[in-house]
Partner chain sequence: MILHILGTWIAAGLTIAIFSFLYKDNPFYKFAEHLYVGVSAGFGVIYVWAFDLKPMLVDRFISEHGVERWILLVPAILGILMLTRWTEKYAYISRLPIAFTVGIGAGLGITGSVQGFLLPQMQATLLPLTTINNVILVIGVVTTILYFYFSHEFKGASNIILRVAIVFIMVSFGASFGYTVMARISLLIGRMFFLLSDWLHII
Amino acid sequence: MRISDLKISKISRYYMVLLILGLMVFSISFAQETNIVAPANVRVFDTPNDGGKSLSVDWDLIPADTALNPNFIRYEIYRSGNPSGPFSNVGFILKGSNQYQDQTVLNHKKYYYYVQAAFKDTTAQSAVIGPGISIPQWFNIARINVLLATIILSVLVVWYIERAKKGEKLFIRRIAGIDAIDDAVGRATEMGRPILFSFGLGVITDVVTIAALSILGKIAKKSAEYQTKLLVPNNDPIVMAAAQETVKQSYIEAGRPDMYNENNIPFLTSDQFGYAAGVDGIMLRERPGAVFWQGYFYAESLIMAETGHSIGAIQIAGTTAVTQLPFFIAACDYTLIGEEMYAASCYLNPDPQMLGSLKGEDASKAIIVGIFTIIVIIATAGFLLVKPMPIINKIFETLVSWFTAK
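Chain-only structure, as in the form predicted alone:
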């Protein structure tokens, strides 16, 4: 082979590669041009399970709607109150999505829409569809699960309240921290030391603070009976006023109104660690024999509980602050965990309404736990069976979707 033939052969291969690349670019461009079509099967309908003032629009994705096609940009939605226009742009949806919710409409009014596919250099408009009319729904069908749960809870609560009114003895699990109140107050009395009670940093709107007021009433009544000094330093002035009234009423019920001294229920400061320092100072000076931490606490919980432990006081804590429970459990003798705080009021004063509500809630929780157990068993059975049974998976998916519906 001659040298000139070899050069010609190399040049031919070079041009062949260029020709193939050119054909590829042309085919891609041609495919993109031919995919310029308008969205099809456009629908407009009232958004289900809402309060009105909303219409939903959906359509089929166009062939050009792919991640590798840079020519197609987005879908644009146009609306008008008349099928002949004029239409105005009310929003857009990026590629890959085919649903739009128009929340700027009026109820009971007709609206017409079309969807426009926007490309780099051109657009493709769908046919005008409509009318769509927004109507508010009376019920959210997707939340039937909440309605059913509410009905079950209400029936159980009313049933247990009626049983309690008839004098039936309803079982309540004993709470060690509440049972220890008498022992703690008695121990402080025997030692000749006062009692200290703290609400933490809770405010009067916190449910846990209201529950703590019931516990304070029990402690105040016992301290009046035993003639033991009760100290209640406060972080919030409104909580302080409520605490003063609670203690005063308890002293009156115990027949010792002369023991009440509002100076023993002072306001310290609303600063977090300033309050912690003030309470620690009171404990180191007064050296209480019993300390009660009942309410909502933050990072100051361990500081105050450690001080109480260092002076040898018996400590009973109770809070719904999950992050502070470990510190109270470690530093205190007894701890009311979470909902035990709310059950304490019923435990101390078993009124029929409170007792029935507590038992009804517990029964509802037992039903929910039972349903969850059944769901877990069904899911496990569907996974472990050698021969798959679609009906089991279908039941599992139905139950899960029913509980998680929003």
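Can you swap the form predicted alone for the form predicted in complex with the partner chain?
Here we give the lone chain, stripped of any partners or molecules.
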């Protein structure tokens, strides 16, 4: 006789299924409740590769630490400067994790810990472990790949700078936007209108702002030669100071220090849209014939570039802000895309440092393309020959892991 042959009503069958499920849940939860054990293998150690003031504690997850077990809640970490206590709670970690970083310790001082598993109704405490001593590290070995890449880049740059210093002719291809700079200054002069230059919201520590300063120097020199007024409204006071120095130097080099007027390079405001409103107002009242947007820009880029377009100015933009480049491309006459700006500043001011830096970067790019080619070939071969030659895949995985930035 089979169970299906028994004459049991449908409702009775549902009751039976529910009863069986209930028994299963009860037996699981009973088993879990009886699994109240303290965390084992607790370790305390100095957090590696850090600047100190941090100790790490880890342990083995307890058997009751499962997603389905509502009885177990979290791990609580207790600390003391003495193995016999008193201990105080320094933090907790939710279940599923087995490591805690205590960043409230002092360097070179001994600390003792225990980890407490907190259940709904009870707790289970591990043995006291320690001492752990926090020591700052001078060197982060996890970032050795960053060091190596930086050294390679630096050596290439220095090598090319030295070559440029010796007078070697280093070739840089011409970029379309560079010719437009001279044309724009000339156009503003012919129209009897001023030139406006903006760094956007970049600060002096942005490399793009430093490149823009170089471009400003060239434009300032041209404007001094043509005796055209140059306006540089600023968003950052330090950038303003650097811009004033750059323009002053260019005017001296052009033999027109008398033309320099500090009031033409003012600080407007540090507020993003306040700055945009101020620059728009200057453009509407001064009506510059040429506008240069060189630096780092955010959402204000289109507001300002559209105003420049509406007053009929020739506009040349250059930025590394990827999200703003499309707006400049749409609204400006010429746009220096990303690194073209660095190339432009180098082309306009070809001193050995600038030239060497650009050539060094180019050499780095050539190396990167070479690395891509080799590793992609290995990866493809590894994929195609995964069964006969699994070692190729291993080599690929090892190579890729080297590029992990920590």
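So that the term is clear: the rigid core is the largest set of C-alpha atoms that superpose within 1.5 Å between two forms. Quick caveat: nothing in here was measured; it's all calculated off a predicted structure. Numbering follows the first chain given and starts at 1.
K.L.:
Would the C-alpha of D46 be classed as shifted by 2 Å or more between these two forms after rigid-core alignment?
P.N.:
Result for D46: yes, a 2 Å-plus shift.
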